[in-house]
Every structure is written in structure tokens, then in C-alpha cells.
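Only one chain comes next, encoded as C-alpha cells, the form predicted on its own.
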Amino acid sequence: MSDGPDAIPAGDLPLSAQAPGKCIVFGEHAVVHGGPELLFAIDLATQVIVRRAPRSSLNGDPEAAGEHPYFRALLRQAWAGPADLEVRAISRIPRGAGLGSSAALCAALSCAVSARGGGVPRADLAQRSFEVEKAAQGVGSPGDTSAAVAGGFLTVNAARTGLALWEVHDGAARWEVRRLPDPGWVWVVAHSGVPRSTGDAVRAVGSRLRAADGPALLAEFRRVAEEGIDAVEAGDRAAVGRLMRRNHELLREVGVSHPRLEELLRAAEPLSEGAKLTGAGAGGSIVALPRPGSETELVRRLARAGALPFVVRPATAGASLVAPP
């Protein structure tokens, strides 16, 4: 049984839950190898409605229980109920965009089934959500699912700063998740329209970091993320922008940029403090820190460049039970 003011309460089916997507500012890929990461939950969310059913299905598809990797992983990893589940999922997060659509789905589904199981402390929900996503992808780190569970600004593997929330583990690997104060900025994300696979990109970067210069690259990823976290805490927009550009150079070096992402970054440059790819890369999205007052024009420029842009702010609430729509 859960306890504490920040726990997911117990409930009975049918249940509805929602969770936000995420945007990584510093440290993607390096966090898989123990480096620090800074990310925030975005105000684009996924909502699920979960009911008992004679046969498990996702959005009307009974084959999803065996074929949809995240739904299949949820049923195997987190659901121990007496009946099959009918799930309807509604999302504002573009799929395959590097904005946490899978993490939000895992967190929302885990929230609902955990409530059916008697409720759960939020730290346990973060662990369960990560286990579902990891089972589906085969690789990864818990930053995305922790952002979907916690909301707000978070660091991973950055123990010197912020308020400790929880530790997520995977065998011998451990990641400490901490809360960072929101600097109060507005951000712009833009989906390139080029789909990508998180698992494939993570494995490709892992191979690249095993090359002779891999340790030096990983050390530079760590330095940039640590300085970026300090700059966000200090409210230093210029430093954050400069470090975002350097972070993208490193991501380009390990092979996860893409010509479409480079086009979008060139479009964003005149109106932003800095911009970079966000997420696994090799497609997906960019994130830009717009110069104050330029958000609308930046969105227009990115749309003219063929992207699907969004003005986003940090979502203060993480995964939670909600009334069905």
C-alpha cells in the first residue's frame, strides 16, 4: 500500500492517468554511460484510459498485446491483475520525435495499473516505468521516465546539486535523480518529421564511445552537462545557449545528427540563444532557447523550414490519475 503525500493512490478500474513528455537540454546518450543529464517535463502529455476486458487491446487492436513493444512490456512487467486490459491512449506528443512519447505512455500506464494494485510511492512508480521502457527498448536510462513521473526540471547523475528525489537501478547500474528549480524560461521544440529508433541510436553511440577517443568524448559530454546545469541554476541564458551549441557539436561527432536537424538548427540560430538536437537523435527533434520575445517568429521560421514546432514550458505535474475525458 502506498503512503506519503506524493504517492499514487489506490483505485479500481476503470482508471485514467496521464503523464508528460520530456525535453533533454544536456547529456543525452552520455547519461547511459554514467554522465550527468539535465531535462524537463514538457506541457505535452499522453492520457490513457484502462478498463477490464475479455482480451487485452490497445486502441482497439487486440494484437498489440503481443506486437506493441511498450504495451507488451507493461503486461509482462507491471500487470498482475485478474483480467485482461482494454487501453485507449490519447497523446499530444509526436511519436518518434525524441520528446518522450514512449516514456509518457509507460508512466501513464504504470500509474494506472499501480493504482489498481493498491497505489504506489512515486519513487517506486519511477522504477516501474523505467523497467517497462527498458524491457521494450532493450537499452536506455531512466531520465525520460523519471521526468514523466516527477514533472519539472530534473538532473540525473548530478549529485552535487538539487533536491534528491530517488535512485533508479538496473542490475549494478544506478542513477540518482534530483529536482532542479525551474528557471522560468520558455522553450521551443521542433519535430523534423524524420522518425528514429532510440534503441538503435543508443547502441550506435555506445559503439562509437568504445573507440580510442571515446573516453575523451565522454569526459567532454560530462563537462558540458555539468557547466550547463550550473548555468541553468544561475539563470545565465547566454552560457546555456553556448553550451547547448557545444553539446550539439558532440552529438554530431558521435554520429546522431541528421541533415534535417542541421537545417532546423540553421533556421533557429538567428532567433535563439542556442539550439541542439534533443533525445536520441538521428532524426527526431531540436530544442531552442529563444531570445525573449522571439518565440512566435521562431516557431514561424521553423514551420517554414518544414518542422512541426511547439512552444513548451515545463510541466509542473508528473504522472497522475485524472478523470476520464
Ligand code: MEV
The other form holds:
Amino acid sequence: MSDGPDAIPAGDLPLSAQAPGKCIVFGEHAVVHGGPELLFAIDLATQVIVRRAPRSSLNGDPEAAGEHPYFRALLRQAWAGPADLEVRAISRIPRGAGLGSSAALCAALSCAVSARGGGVPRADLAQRSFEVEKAAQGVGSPGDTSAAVAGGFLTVNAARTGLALWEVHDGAARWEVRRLPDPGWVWVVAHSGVPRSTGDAVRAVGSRLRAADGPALLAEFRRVAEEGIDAVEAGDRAAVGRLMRRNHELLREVGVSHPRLEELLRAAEPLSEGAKLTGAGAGGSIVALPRPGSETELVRRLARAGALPFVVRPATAGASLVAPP
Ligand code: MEV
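Could you present the same protein in the form predicted together with the ligand, rather than the form predicted on its own shown above?
The next block holds the full complex; its first chain is the one shown before.
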């Protein structure tokens, strides 16, 4: 049953749903281990169209039901039948770029099948979307899927401020998700084009944090994210930039930077308050907070440095049912 004004309503197939990608400003990786995170949903989305069919398929490929990790996880975790599902997915989020394309796919698919199941409160959709992503990836936190479900600016594990939205759990682990006001800034993201696996990066950081200095590193991740969240709330762009640079040093220390990301960060430096890798790293993207008025020149510089840059703004809407195209 759905409830509340913001719930996903009941619907019958065929259904179409969309969900946004995300950009992490502070706290990726540490969030998996209970640290605070700040992220926002971006104005690039994935849309799915879901129909009954004699045989399940994703974008015309029936093998995907057994082989595509996220589609297979959805069919196992979230779809109780009675029919097979034909899914078409159209995404504007670059894949493998650290911008939440898999979380958006999980949230959009979970939204459509939950509507078919009678509707769902948004908090339950956040839990379901995380379960699908976790089943596919094997590791991770519910930050990305919560951004895809909630939209807007969010914190995870930062109970000092913001409006409580929901808690997502996984066995004994619990993550609290809260909404913050959008500071109204424009951000620049640049995709390096270097592919990577979120699961592999998360596992590698997990082993690194089991070393003797792991607890001290985690404490520093926590301090930087907490101060970063305070700086965003205070509208202090210079402090946000400084803390983004410090967050990146920590991510480099736990082994998830990449020579291409370092080049892009050097290119962004003169025109940014601060910049860092965003997402799992080891490839993927950087995010920069441009100096006011430098957005276009920063995009040009990053393109000249060989990246796929774009300006992103927070998307207010989270996962929702939409009219089929
Ligand atoms: C990936 O976008 C963010 C990580 O923190 C993993 C996760 O939270 O699931 C690296």
C-alpha cells in the first residue's frame, strides 16, 4: 500500500518511470563505513518503460534477465510476477562515470514495479532500490539510491541538521538520510572516460581501511564531511572548495584517484573554489565548484584536457511515474 502525498501511486503495466543520477560532494566511500556524506540529485535522468511480455528482456536483450546485474537483481528481489517484463531504458547519465547511472536505473525500475504492486511510500522505495543495487553490486551504501528516490540535496549519517527523510538498513547497518536546502550553486562535472567498477573500488577501499591507520583516516573523512556540510549550509563557497580539496587528498590516500583524474583536477584548479573526484573513483568523474562567472571557461578547459564536461544543477524531483514517451 502507498500512503502520504509523496508516495508512488498504484498503476498497471505498461508503466514508465524516471529517476535522476547523483553527484557526491563529500564523503563517498566513508559513507559505506558509517561516515557522513553530502550529495545531490543531478538534472540528468534514466527513464524506463516497463511492459508485460512473454519473456523478460532489457533493451531487446533477453539474456539480460540472467546477465545484466541490475536487471537480474530487480527480477529476483522486487518483481513478484505474474508475467515477465520487457524493459526499455533510456539514460542521459553517462555509464560508469560515478554519476549514479546504476542507482537511477534501480530506482526507476523499482518505482515502476512498486506501482504495479499497489504503490509504495517513498521511504520503502528507497529501501527497495538500495536492496536491488546492493544485490547487484554486493557492497555499498544507500546514498546513491536515496538521491535517485528523493531528488534534491541530501545528507547521509549527518543527524545534526536538515529534515529527516528515512533510514535505510542492511542487517545491522543503518544509514539516516536527511534533506538539506539547495544552496543554489552551479557545479561542473567532468567525466574522464576511464571506466571502473564501483564494487571493486568499494572493496579495495574497505581493505585499505582495515590497515592500522584506517580508523584515523575514517575520522578525518568524517571531520571533512561534517565541516563541508556546515560550510554548504552557511553558503561559504571558499570553505566548501578547501574541504573538497582535502576530501580528494583522503580519497587519493585510500587509493581511488587515477592519473587522468589528477590531470583534470589540475586543469580545474585555476577556475574553481575546489574540486575532487566524485563517486567511486579509480576513473569516472571529478566535480568542481566553479568560481562565479567561470563556468563556461572551466567547461572549455576540461574539454581541452580531454574530458566530457557538463554543467549540472540539482534536480528537485526524485523517482516518479511519467507518461510513456
Ligand atoms: C559510489 O557512487 C559511492 C560509494 O560511496 C559507494 C556507495 O556509497 O555505495 C563509493
